[in-house]
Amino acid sequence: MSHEGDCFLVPGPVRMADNCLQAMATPVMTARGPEFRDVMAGLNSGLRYAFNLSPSEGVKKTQSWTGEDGYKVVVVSGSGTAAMEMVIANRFRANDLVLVPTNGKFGERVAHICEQFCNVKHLKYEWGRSFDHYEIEQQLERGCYEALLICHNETSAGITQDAEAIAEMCERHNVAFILDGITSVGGVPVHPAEWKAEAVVMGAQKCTAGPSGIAAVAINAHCEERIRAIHLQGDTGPKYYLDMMAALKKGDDDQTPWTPAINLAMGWSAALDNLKVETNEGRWARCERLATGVRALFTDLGFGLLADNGQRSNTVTAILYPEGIDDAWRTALKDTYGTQVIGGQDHLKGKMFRIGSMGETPVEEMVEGCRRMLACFRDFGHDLPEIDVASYFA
């Protein structure tokens, strides 16, 4: 099969399927009636599947948000950043000390959010470089940290952290482990219960191919216990809309504390139905197939990849521009070839481009998109041989 039309290969927001778009076109309903409780129950069940948690029934009044593993899922009417702030604002006291290793923009955002609510030790590594696990171990041995937080999949640099190894360190040192999984949940293997993660955050518009502006948190029983204790002791920082206690009070009733993003919830639920059909394992494998092909293709053509080998992301690949080429290439790619990728951020702006391989992107679209990228590079005078692009994704 071949792909016709635009190629949309950005690392989120990703293209949404027709059933997701149609679900969002549903006529408005009240947020407090039985119809929306049905929507929330279905969404909760889909979220538990995407988070790789024990299953629940997508039926109202059955505690759809929780399961045998003790985790609860909480829907947030806001972006993944809002959901991450919700976790941090509710879980920590002002005098708590947390450790945040980073190697890209979104990990640094996690550190900056923490700075608003508690004390932070920020281990700032170069973008795309692997964490120094020896240094992290040394820090944890100090016995002074309440938690360690990471951005699991760093889309700004195309690198995925070794969450399993970091989780094992946290368990040995009795430190809470919290995961920004906004661009990993639904795209790469994430195992909250196995890693004993207190909280994991997901954004709809990334790997699960839902709409922008809605997110979710999965928290375990210990995280809930700590949040309740801090709340009862009156030791919480300022918050209102992102009060986790308010959300927990409404969960059993398949509701949210404030007016929810009703149509976005319906769209996301439909997108999660698609994930269930493909299966987590099937989607992880397809994302890996796409990313492996992209990495091999551009490496064989002499391009440099930003992230360290061995930890390169399967949901986004960061590729360095050849000498003499900058973001004018991206503009031409969009205008001339109907293909979109995304550029670098901050100090890497104009120095690289990033190809997303998340969501429901089919292999045919990636093959055609890469063909157009190579043609556009040739237009810019970059000498590239003719190459069988499809063979890299076989």
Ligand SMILES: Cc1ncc(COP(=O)(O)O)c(C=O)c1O
The other form holds:
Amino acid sequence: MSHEGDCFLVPGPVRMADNCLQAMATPVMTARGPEFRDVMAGLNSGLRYAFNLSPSEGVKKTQSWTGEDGYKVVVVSGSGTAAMEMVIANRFRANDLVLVPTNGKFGERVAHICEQFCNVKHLKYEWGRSFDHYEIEQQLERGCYEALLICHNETSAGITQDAEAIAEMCERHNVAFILDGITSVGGVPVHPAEWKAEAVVMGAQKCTAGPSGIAAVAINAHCEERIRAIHLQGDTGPKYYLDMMAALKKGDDDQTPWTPAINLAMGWSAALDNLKVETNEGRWARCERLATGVRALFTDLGFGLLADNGQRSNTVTAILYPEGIDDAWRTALKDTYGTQVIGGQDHLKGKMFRIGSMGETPVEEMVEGCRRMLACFRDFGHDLPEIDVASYFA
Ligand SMILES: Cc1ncc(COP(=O)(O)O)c(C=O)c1O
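Give me the form predicted together with the named molecule now, not the form predicted on its own.
Complete assembly follows, chain above in first position.
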């Protein structure tokens, strides 16, 4: 089978499947009626599956947002950043100190959000470099941290943190572990309960191939308890729309405090049905197959990858441009070859490109997209041998 038409290989928003688009075209329903509660229950159940939590029935009035493991999923009308801010704004008091190791733009954003609400020790590593676990351990030994927060899959640099090892350190030091899982949940293995993560955040438009503008949080019982205690003490920072207490009040009833993103919820629920059919394991394996192929192909051709070997992401690969090539290549790739990848951010703008391997991207599309990328590099005078691209994704 081959791929025809555009290749859309960006690390989110990703292409939405027809059933997702069609679900969003459903005529409007009221926000408080039984129809929407059915939608929310289905969405909650799909989210619990994507977060790799214990199952719930997608049926209203059955507490679909929670399950045996005690985690609750909370849907947020807003993108992933809003969901991350919701966790941080509600979970910490102004005097709390949190540890935030980072190696890219989105980790740095986590640190900046934390700075709005509490004290932050920011361990800033170069983009794409692995965290120094010894340094993290030394920090945690000081015994002064309330929590450690990471961007699990750093989309700006194509690196996935060793969450299991960090979770183990957090548990030993009795420190809450919170993850931005915006480009990991649904794309790489995430185990909130095993890692005893207090909160994990995901965005619909990434690995679950839902629409942009809706996100979700999974919180465990301890996180909820802390949020309630801090609220009772009147010790929280400023918030209104993102008040977790308001969301917790409505959850049992398959409702949200404010008018929900009704049609986005319908679309995301349909996209999560597709994930259930593929299974988490199936999707993780496909993302790995796509990213492994991309990494091997471009490395064999002499390209440099930004992220440290051993922790390279399976949902996004950051590839350095060869000498003399910049983002004009990306423009040509789009205009001439109908193929989109994304560029570098901040200081890496114009120095690299990133290939997304998340969502429902079929292998054939990746093969065809890579062929076009190589053709476009040749157009730019970069000498490349003829190579059997498909063999890298077999
Ligand atoms: C890892 C990560 N965190 C956070 C964000 C921000 O998410 P959003 O744009 O949905 O607010 C992104 C977006 O690309 C991301 O990749």
